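We begin with a single chain expressed as structure tokens, specifically the form predicted on its own.
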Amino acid sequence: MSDYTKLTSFGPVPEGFIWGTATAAHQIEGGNTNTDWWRFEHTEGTGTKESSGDACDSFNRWREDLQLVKDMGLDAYRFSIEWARIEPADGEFSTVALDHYKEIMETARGMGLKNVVTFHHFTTPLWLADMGGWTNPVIVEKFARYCDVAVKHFGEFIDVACTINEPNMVAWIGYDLGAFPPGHKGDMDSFRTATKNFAAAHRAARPVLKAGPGDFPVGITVAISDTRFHLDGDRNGPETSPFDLPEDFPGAEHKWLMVDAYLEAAEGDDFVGVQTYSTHHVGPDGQQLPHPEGQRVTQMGWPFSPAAIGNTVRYAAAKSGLPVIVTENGVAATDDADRVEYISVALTALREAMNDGVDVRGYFYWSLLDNFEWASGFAPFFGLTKVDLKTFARSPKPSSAYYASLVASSR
């Protein structure tokens, strides 16, 4: 562990300041089998350690789930509800879904929780995959008529409509690494056409989303790393940050790619969810540059780089001119004293990005559970709860407790 001073105490937030923690209806639900993702975990060849099968069980547990967050004095949960089981053929919508969130939302509700609903987190129907999906332009109405669809059946039971979860890592790693669905390697038309459909499909949902009975605010929701750019390719040598970067560096079009145009996007927006995990370093092409042998790095590989949260709102906050809510933000631990680190020093880094002005209206960690992490399974732990995947016993973690300690000191 480094030497870090713990943090004890968040301190006051502003009014209205929400603090919750998250998950994703393909993640935990289980038997999911009507998108893509679940087709790409079973076909042979796309890197897919393992199947979601019955993943957490929460379209059962549910109610298990919400007495998790309720325990932890958390004011709300952030969860996605499943396109592929609301709508599982074009045109057809089903009752029994609709009414099975509805019942979440209600049961949330009368427990004193607020509903952060999100409403694509990564899974696409098969039957608009098998269209096209996200390179198919007429996606932009079919996810308005869906999101018409399901806000006119449990609108007045949300508090937050997030529209589209990460819809940068979709088009990037589905049409460019080829680890998501797709699958595509180096296909940048795809994933430039991708871009532009999710863009325009955010755009379509919000007007619908305000239209629906409920009154809450809208917004999208975007990974952002914070990402130090070399443009002398020289990890080592002198970094330029994001906002002085000159427009006509070699990497400019995939930076655009993966934050900016959503920040774009989100024009008129009532908030941007910025979603960060770790800090990258970055060379003029825009392409991620080796770790320093010796570098601390999570289950995922990736950074372990807590503070990072604190710069990467700041930009948020700048390029879009909205208020901030961080959506996600958690660590990948075998350790759960590197989580309670990872929540000490984020929380840390936030807090001085508030003190700075940087308006931020609340924070959701990732993950509520372990649960299925996409291509790499159920290896990576997030959670602030252990899930044991036999029997579906829930067992929280010290970093739950610690992180209500400091969400209480913030009342």
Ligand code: GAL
Second form
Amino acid sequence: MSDYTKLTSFGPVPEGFIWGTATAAHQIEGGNTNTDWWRFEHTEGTGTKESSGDACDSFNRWREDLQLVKDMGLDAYRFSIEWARIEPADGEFSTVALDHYKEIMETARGMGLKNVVTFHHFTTPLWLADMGGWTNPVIVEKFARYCDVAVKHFGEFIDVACTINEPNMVAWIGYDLGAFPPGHKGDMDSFRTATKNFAAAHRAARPVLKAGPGDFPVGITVAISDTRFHLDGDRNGPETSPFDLPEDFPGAEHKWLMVDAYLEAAEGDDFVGVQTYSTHHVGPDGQQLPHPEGQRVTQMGWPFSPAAIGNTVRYAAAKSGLPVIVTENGVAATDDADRVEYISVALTALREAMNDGVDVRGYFYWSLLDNFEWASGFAPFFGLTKVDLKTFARSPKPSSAYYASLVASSR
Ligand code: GAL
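Counterpart to the form predicted on its own, namely the form predicted in complex with the named molecule:
Shown next: the complete complex, the earlier chain at its head.
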């Protein structure tokens, strides 16, 4: 912990502003076996720490999860529906899976909660991964077809739709860094192709979702780190903000693949989802520079920098010209007091951005639960709620009460 001024009131928010918390199917449901991620977790040498296994058993315990959201006095629950369950084989749709998600949405509505539904959150059905996944352009029409079937089944219960979650991370980490499926390293051609297909899939899905039933905003959610560029390669040297970069700097393509490609693809959307965790200092090629000694980091090894969100909402709003929803923001911390500090400083920065005129329509803390953090397994604790991985008992942490108090202060 450090000295900081604890925010005690967020103050009034514009009408329609949505407070919530987020999860994703593969990270909480358990037994999500028909996906590229499950196979990756069970393949030796991929670097994934452990299997997602039963995760938080939310496939069965989703009612408890909704109750936790309700107990905090939030407006909405952001969660994802699992493509591999809904379409277990090419063109074969499961009514049972569709009904399962419909029941969650109907129940949430009955409790007075809004459903913020993500259609793709990192996992891809195995049958499609075997066809080349996001590098095969056929995925564009497959994704649109799946969205069409899903929205026809439960569109009337959707309040906000997020087409694809952080395609930039899936493409970068999957094809360049190799730590997500399919585990390619330095495969720049695939990185570029996947980016193109992700953008096209988002654009193809939008009119399908807009056709309803239901009438709800549609957008894409993008991982945007608060990035400081050191064009001379010196971590202690001058910083250039992403607004002021020369057009032809060496990392221009990387920056485009990482962020701007999606802010462009979002043109004509109802909002852009901003997901920010940290500040990163990068060299002229866009690659991260080593942290200075004594850098305070989170459990993920990322700089502890809750104010980052203030800069990223400004960037995304200015670049896209769209309203922003903070669809994810949070910290992995063993000490929950660090989470309280993170939320306090992050929401202070968000308030400032809103006071400066940035059109922010909602905020979602990541995550409702301690859950399966992809290649890092269950060790990083992002949750407002602790989950016992043997009994699946949920225990809200003090940070959940603190978050709830700030939400209440905005009413
Ligand atoms: C995002 C992702 C989430 C969650 C979070 C924390 O990239 O959408 O699934 O894992 O990061 O790392």
